[in-house]
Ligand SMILES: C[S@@+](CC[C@H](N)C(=O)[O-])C[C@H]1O[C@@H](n2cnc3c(N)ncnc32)[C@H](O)[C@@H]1O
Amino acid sequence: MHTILDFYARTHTPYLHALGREGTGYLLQQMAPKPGSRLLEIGFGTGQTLLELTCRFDGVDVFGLEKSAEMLRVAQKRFAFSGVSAERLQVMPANVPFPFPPHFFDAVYCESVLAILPDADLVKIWQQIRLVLRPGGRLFFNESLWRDGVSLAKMAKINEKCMEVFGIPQATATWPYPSDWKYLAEQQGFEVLSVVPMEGIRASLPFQADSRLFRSRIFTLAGKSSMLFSASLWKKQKLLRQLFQQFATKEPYLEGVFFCCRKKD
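Any chance you could show this chain by itself in the form predicted in complex with the named molecule?
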């Protein structure tokens, strides 16, 4: 097991982003896709958000690209366990040409993916997203970014430590603040419709009587409980807890920010 993401895959952990389940509730509320919409998630992790979309919105077509073969495997298992087809989930780093025609999607979204990418990949991904979105199509993303006032030196130090112990950076220091992401989006041919700090958001994923969602929850619980039967997972969880404590500070240095952008014609 090399990165914290491998641990989360092994334990079927969903909602790995700012505000967790509520954050996904907000995304769905903002996206509100119409029947017939084609949607793409980049970096879908264990697949929960794609499943929520499938179960909560009639007639949407969901697609996903994920770099990690392990995450894909777990998302496929989640879908199979929940009784949903996973044929449109693919393993593929999203910094190479996407396997979709131009103008194919009505919306693209990411939850905690863009800000942890290497700089060169990030620009390539923006270009690909622009290519596959239809004119006027929307891009939504929820990313944890640095708070104003955190110095570049502090970001570099935290990122170095995170790479060492978790195998991923905390957040890019090249585009550190929400204002940088607004600039980046505009540079890449998007109009920024809203930038919302997640802290002030009150959203939820309301209960829905759907056996597929219920089974997906069981799948999540099964992953969590696998720690009870695996000494290595148990140890890893303990270690991660200790490491998180080392990173805890009185003043939080990150903030979750939700962006809604529109592809300019």
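For comparison with the form predicted in complex with the named molecule, provide the form predicted alone.
If you are looking for partners or other molecules, they are not here, because only the chain is given.
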């Protein structure tokens, strides 16, 4: 496996972002899509949030783009196992543009995707998001960013180590703080409506008697239990736990931040 994301794909892990399941609950509360809305998730991972939207909001059209072929494969399997069509899940194009017409979506969202992209890719993604959003459309994203006071030198050291052991950076050091992301959004033609620290937020995904969501939970459990029958996965999990210990500090250096932006007309 080349990155920690490959391990998470193999084990069907959902909610890979700040606050996990609660973070997705908060996202859905803030989005509250109306029937007929078209929604795009960038970097949908194993597909759980897209499935939550499909099952909890009637009449919405959900689409997804994912860079990882392994994540896409697992998300397609999750959808199939849950009895939901996966035809609108696509691989992220190696080169933009996105495979959608301009002004196609009412909202675009990401969960812990943008801040780990290479700098050049991040700017291109912003431009494509703006292109496919309708005028006044919303962009929602939940990212783990550096806390104020973390030096650029420390960011570089942590990112170098994360790339070495996990295959991905911890978070971009080019736009390290929430204020930098507010500036970036405004430079790309968005009005920032809210910036909310995720710490202390209390949100949930309430129980819903939906067989599709129940089957998706079974799919997640099946991925976790696969470690019991795979020596390589078990060893990988043990190694990852040891590596996470190396990054544990008394003072946290990251914070989850939720942004809501509106595309300027």
